[in-house]
Each structure stands twice: as structure tokens, then as C-alpha cells.
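Single chain ahead, written as C-alpha cells, the form predicted on its own.
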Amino acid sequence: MKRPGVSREAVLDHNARAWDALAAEKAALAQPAGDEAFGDPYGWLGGGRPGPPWLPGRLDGVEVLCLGAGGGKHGPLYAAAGAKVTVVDLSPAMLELDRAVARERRLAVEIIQGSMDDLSMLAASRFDLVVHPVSTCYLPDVRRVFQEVARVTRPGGTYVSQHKSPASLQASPGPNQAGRYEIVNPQDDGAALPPAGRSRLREAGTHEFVHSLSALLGGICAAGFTIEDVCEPEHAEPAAAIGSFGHRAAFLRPYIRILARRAAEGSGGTAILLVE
């Protein structure tokens, strides 16, 4: 039976609430990045990496957005990294976290709040990288998302994104008795996840939805970006207590990846998909 669906208002009104109070309790994700990463943001946000390039060579004046990314972490980052950076996050909270770190660090980082499927407040082709951290499992549709980030993305800019693997949303957080984990939600049914504990894998109070990789990797690429590499991260650990997050991760990979560019003006673009 398919579940009731939720207005994209009450999500959103919903998850900025739940942001806030996620900031307050200073959750892991609303940790903002220390010393040590500040020591070489190039290098803590990916630079240097074997294989294919995610990030450009130098961010010395790139136009980077950071989307959905609040948290005091990637903008500051990618700022101190020689970037100019633009965040947008829904949470006023989280979004606070970035203006103290920026303040503290005497960072120039614009910050507005808003929702990643509705970036009318920036011009069309401005940005050199948009960076996703995992955020589209709070909203409903991704379409429109991916839409919004072709506009404001330049032809032959890149597009990096992370997600929350549409597998491991659809299962169990924990084992059964025989020890396996079980899928138990529907996909892209439109109806926010039944509500769940406080885990790595999950958010607790947000409403969070699952997305097929149709609809992740096709809206990437109906929205005018083409697809260069594509990797889930590794966070199994094989000693790991069963029902632990890494003993899950070695059954479901947590997250996926994408690196993809905005093709060249008459052809498309590029976009790359940031794993957590």
C-alpha cells in the first residue's frame, strides 16, 4: 500500500526545524571542521586523490556553491582553499555555524538560506563547481534539484554530489536474527520514511526519502550534465560488531558518489555526486 505523501512546504518547513535542533544538540554532522582540516582544506576536501579528477587542479578564484552543505565544514573550506564560495542550506542554524567559522577564520563566504530545488536567487551560469554533500534524500523530487544546479552551473563547469544509496535507505538499519539485514521500504513511492533512531544512518527528526538511481543518475543526466565517474565509498570494516555501521556497510555501501560536467553551451553539462 502506498504510503500518504507529504507537501513540499511541510518537508521543508519540517527539515529546517530539524536542522536547527540537529545544530543545537551538535550533532556530527554540525561539527565544524578543525584545526587539522584547516591545515590543507585542499587536501581534507579531496585534492590529490588517485584516479580521475574530482576537484580542479587550483580553487584560487573558482566560483564554488556549496549546496545544502551548512555545517561550518565545505564552505569554509573550499574558501580557505582559494575559492570564491557561495553556501545555500535550508537551516538557518546550520548556516550560523558557517558565518562563525568564516568569521573566526576572516573567510569571505556569501551565505543564503534556501532550498536546493529553488536556487532563483543566483544567476544562470555562474558557478565554476557546485558541491552536494548528501542532502537530496530530504527533499521529495530531485528533478527540479538537479534542474536548478544545470542553470546556475557554466558550460563545462562541474557538478560533484553524494548520496544516500537508495539500497540502504530501502533496508533494515539492523540485522534480523539470522544476522541479515532486510529491505523493507518501498523505492520513490513519494512518501517520506517511516521515522528512525539516531545512527550514522539516518538523521533523527528529519522527513527523508528514497530515491531510485533512475532517478538519481538519470535526473543528473536528463538535466544536462554527463557522467565521469561514479564510486560508493568504502566504510565496511571487516572486524566490525554485527549490526554496527560497518559491519552493515560491508552488505550495503552507505553512499554513492558522482562526478559529472555541464556539457558545453548547445550540448549539456557536468556534475559531480559528494559521498559522505
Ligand SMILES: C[S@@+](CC[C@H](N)C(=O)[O-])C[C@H]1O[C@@H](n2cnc3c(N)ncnc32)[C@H](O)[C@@H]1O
Contents of the next structure:
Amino acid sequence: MKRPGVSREAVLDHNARAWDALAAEKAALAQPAGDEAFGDPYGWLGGGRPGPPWLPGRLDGVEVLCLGAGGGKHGPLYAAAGAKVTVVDLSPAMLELDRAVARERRLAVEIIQGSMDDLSMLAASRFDLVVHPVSTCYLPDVRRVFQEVARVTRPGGTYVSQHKSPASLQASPGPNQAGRYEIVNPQDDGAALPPAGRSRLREAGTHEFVHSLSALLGGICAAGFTIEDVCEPEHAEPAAAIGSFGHRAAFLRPYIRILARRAAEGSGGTAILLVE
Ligand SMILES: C[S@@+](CC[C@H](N)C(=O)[O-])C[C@H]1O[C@@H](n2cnc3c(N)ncnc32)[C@H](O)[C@@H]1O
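Having gone through the form predicted on its own, I am curious about the other one (the form predicted in complex with this ligand); can you provide its structure?
Below, the chain from earlier opens the complete complex, with every other chain and molecule after it.
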């Protein structure tokens, strides 16, 4: 049976207040970056990690949009690495953390309160790089998000995003009596997930939505990006206690991270004929 949906406006209003509350209680995702991260901001952001480079070799002067990224971490670190940074986030209190860190560390960061599915305050093709930490789960419809990101990314520009994996959001946060994780929520039905207790998997008090891989990967492609790489960051600890974050992650990877590039201007399309 289809569960009743919630209007976009009601979701935004609810989640702005929920994230303000999480910032006020200094929740894990509302912890600004500390001295260690500021000691090597490019390395902390993943610039030096082995494997294919997801970030440009240098961030000096690169126009970066940190989207849904309030909390005093991503925006100030990109600015410390030399980028020209804009942070867009729904929650005034999460943005206040960015403002405070930028002030304290004497960093220039443009801070804008708004929703990631309406970036009309930003000029088209402005950004070389859009960085989007986990936050699409807080909106019922992600198509508009990817279309907006595509509009503000310059042709040839990069879009790095991370999302909660659909299977992980569909599964029970903890094990059943047999020690198994069960699929308990349907996929992509437009309704918010049932409220969950406190855990690293869900943020207390927020409305969250499952987005299928079709909506995430397909939505990014449909908006005009080419996906160049996908990974599921490693959090598995098979020997950890049953029900712990690490044990569950050995069965269900919690996140999916996507590297995409905006089609360059004038690049021709490709016709693919599928024959069954
Ligand atoms: C996981 S946190 C961001 C990164 C976090 N500070 C960290 O340490 O990784 C998710 C953010 O998404 C923001 N958010 C939720 N809904 C949003 C929306 N519709 N538009 C923009 N930001 C939104 C929240 O306010 C919150 O700051």
C-alpha cells in the first residue's frame, strides 16, 4: 500500500528545524573541523588518497559549491585549501557553524540559506566543482536537485556527491532476534521513512526518504552528467558486535559516492540501440 506523501514545503520546514536542533545539541554531523583537519585540508578532503583522483590536483582559485554541507567542515576546509567557496544549506544553525569557523580561521566563505532543489540565487555555469555530502535523503524528489546542480556547474565541471544507499535505508537499523538485518521499508514511494531512534544510520527528528539507484544514478545522468566513478566507502567490521554500525556495514554498505562530469559544451550525444 502506498504511504501518504508529505509536501515539499512541509518537509523543508520540518527538516530545517530538525537540523537546527541537531546543531544545538552538537550532534556528530554538526561538529566543525578541528586543528588536525586544518593542518592538511586538501588531504583531509581526500585529495591525496590513492586511486583515481576525484578532486582537481590543486584547489587554488577553484569555484566550489558545498551543497547541503553546513556544519563548519566542508566549506571552511575547501576555503583553507585555496578554493573560492559557497555553502548552501537549509539550516540556519548549521550555517552558523560555518560562519563561526570562517570568522575564527579568517577564511572567506559565502554562506547562503536555501534548499538544494532551488539554486535560482546562483548563476548558471558558475562552479568548477560541486561537493555534495549526504543530504539528498532529506528531500522527497531528487530529480530537481540534480537538474539544479547541472545548471550551476560549468561544462566540463565536476560533481562529487555521497548518498545513503537505498538498501541500507530500506533495512532495519538493528538485527532481528536471529541476528539478521531485514528489508522493512519500500523503495522510493515518496513517503518519509518511519521515525528511527538515534544511530549513525539516521538523524533523529528529520524526515528522510529512500531514493532508488535509478533515481540517484539515473537522475544524475538525466541532468546532463556523465558518471565517471562510483564507490561505496568501506565501513565494514565483520568481527564487530552484531548490531553495531561496522557489523551492519559488512552486510549493507551505508553510502554510495559518485563522481560525475558535466558534459562539455558542444559534445555530441551517443545513440544506443538496445535489441532484446
Ligand atoms: C550530513 S549533513 C552535512 C554534512 C555534515 N556537516 C558532515 O559533517 O558531513 C546534512 C545537511 O543537509 C542539510 N539539508 C537538509 N535538507 C536540505 C535541503 N533541502 N537543502 C539544503 N540542505 C539541506 C542539513 O541542514 C545538514 O546540514
